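First, one chain by itself: the form predicted on its own, in structure tokens.
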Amino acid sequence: MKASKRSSVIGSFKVMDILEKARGLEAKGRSIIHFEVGEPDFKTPRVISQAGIEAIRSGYTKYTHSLGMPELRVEICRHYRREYGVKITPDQIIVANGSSAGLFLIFAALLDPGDSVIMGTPHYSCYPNYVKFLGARTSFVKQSEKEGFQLLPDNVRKKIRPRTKAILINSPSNPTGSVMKPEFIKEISGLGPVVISDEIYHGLSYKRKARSILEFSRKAFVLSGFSKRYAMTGWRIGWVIAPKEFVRPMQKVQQNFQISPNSIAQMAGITALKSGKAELNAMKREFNNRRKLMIELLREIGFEILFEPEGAFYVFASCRFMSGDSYSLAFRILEEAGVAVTPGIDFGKAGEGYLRFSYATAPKNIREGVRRLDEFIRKNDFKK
């Protein structure tokens, strides 16, 4: 028996290959410090939490309509409106099993086979592997860390072609931290393709305030959620606002793949919009405190680091000290520090020579992590 020709054509998560092995190792009782995941380690807010327990106790645990709960759609349009003085209505909004279901329906119901996206890259690890599955393709418009990893619109314009379909924003990026300039977002959005913005870790920028894609054009899809920002990412909640003639054939794929969305973590959902404000800000700042640890450390023992992360958890720096094979080093830093990192390839061919630092973690973790590094480095003579 053989695997279908469509699953062959993705590749692995790399970023779980270095915490998969992490995993094996803390089992075998090495000491693992994680700079590889992209999850916030604080615990869910308390009251949001106490929501879904309170749902499971009140018996929400049955399917629910398959667009989502229409109180959860209420208060994400109140959301919206709060944060970006935008209007948008329920019936634009489809609650998925996470934002990463929520962009597998945006390319079930946008893309043919032959079909393109444009995106950027470096660029969060699976968006190309949504539009292989589905036949399409990915045009690639390369960021570069001098420009601070913009998304350049006259570089977008070059590559639309006659099947372009989309253009793929992602702003607070993954994994570069970059939050787009609104004139380039507004200029993306008027080159012809409809295009899909990724706001999944919009609330957690700290220079400036990331812009939605609704303040610039509705002819566009929203993919967010709950994860990052609120510290869910095991609760599998998210959302899409989508053009009213788009949700019709995003509610089918839903209704036949995945029914509908969890009912106790859509409860919690409508709590974390109206409550918990001042537990999301306390971690907002500490995500800040520990963005410019990390950066100084990281500084302090040989990376360069040209762009200076303004959102998300990630410093991007430039492994090129070490060598030119970020895989490779990235395991290699693993079996020898004690320190899990992403490497930079996961992120595309214009992420080699780079690793991914998450700092969704503990002040004392970052510390003892960066040592670890210094220590490599050192006890391998590498030139910095």
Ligand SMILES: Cc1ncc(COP(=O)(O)O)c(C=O)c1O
Given for the second form:
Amino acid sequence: MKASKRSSVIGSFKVMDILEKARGLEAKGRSIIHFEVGEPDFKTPRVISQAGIEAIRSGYTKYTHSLGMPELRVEICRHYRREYGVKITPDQIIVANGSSAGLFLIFAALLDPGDSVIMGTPHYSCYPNYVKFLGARTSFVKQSEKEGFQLLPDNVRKKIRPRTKAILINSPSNPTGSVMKPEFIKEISGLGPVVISDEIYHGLSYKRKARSILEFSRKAFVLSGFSKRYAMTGWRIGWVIAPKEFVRPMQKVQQNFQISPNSIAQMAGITALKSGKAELNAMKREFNNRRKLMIELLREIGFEILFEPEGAFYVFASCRFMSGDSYSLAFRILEEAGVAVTPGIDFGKAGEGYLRFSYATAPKNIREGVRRLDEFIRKNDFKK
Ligand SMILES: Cc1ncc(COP(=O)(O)O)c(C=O)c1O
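Having displayed the form predicted on its own, please output the structure of the form predicted in complex with this ligand.
After this comes the whole thing, all chains and molecules, with the earlier chain placed first.
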């Protein structure tokens, strides 16, 4: 039996290769420090978990409206009014089983075979796979460290072709932690193609507030959710805000392939938006302390970090003084030093020569992980 050609266009998620290897080593008794993970280490705030438990107790355990519970969609509208001063209506919102499922809805409603999507690189590993899976193409715009990993509008403009359907932006960014300059968001939103703005790391920016695409344009899709800002990765809940003409096509895809989003997670989501602000701020303060610590310690052991990340929970640092092959290097660091890191190549060719360090782990782990890395660097006599 043979798997489909369609499934073969999707590459593996390399961070999972590292994670699985790390788990294997741990099963054999090795101590591993985890800098590879892309999720908050905090527990979901109690008030939110309680709302989930209460949802089960009260019998909110059935399919919901395929667009998501009306109360949640109203709460999302209030959130945009409060946070960004923009007015949206519930009929523009579709709640999904994670922003991952939301991104599939967007692309499924938008792309025909042969269409093209422009995106920056380094980029979140999964983006090109959605596009390729649907028979469309990706066009990459390089974001360089010396430009603060910003997606430069002039470079985007040069890539626009007749079949360009959308421009995908992500701020704060995974993997670089850069936060887009508002003037760049504005310029990109005026280039012609619809903009898909992945705002999943909103709430976690430490220097300037991340701006929503909706502050600049209505010809846009917003992708966001609860996973990162409320430490709710396992609840699988997110949302899309779409131009109205796309809601029905997306709804049909959701009805057929998902039926509805998870009812319990939606109830928890309502509480997160209503009452999660204090917990979010506490997590954000802690992430910011860890961000500074990770940058400082990595610099001390020889990493040249030209751009200090401003959002999400990652430091994307050049490893060229050790090796230009980030994939092999990440495995060596794991095996020899007991530290799991994500190879930059996981984020596209422009990520090669970098490692991504997640600081979603306790400061004592950050100190110990960097100490082990220092030992590894010294033992191998890498020139700093
Ligand atoms: C940039 C980016 N977008 C989307 C997602 C998907 O998040 P979720 O499906 O948990 O909402 C992730 C997860 O790591 C991410 O880093």
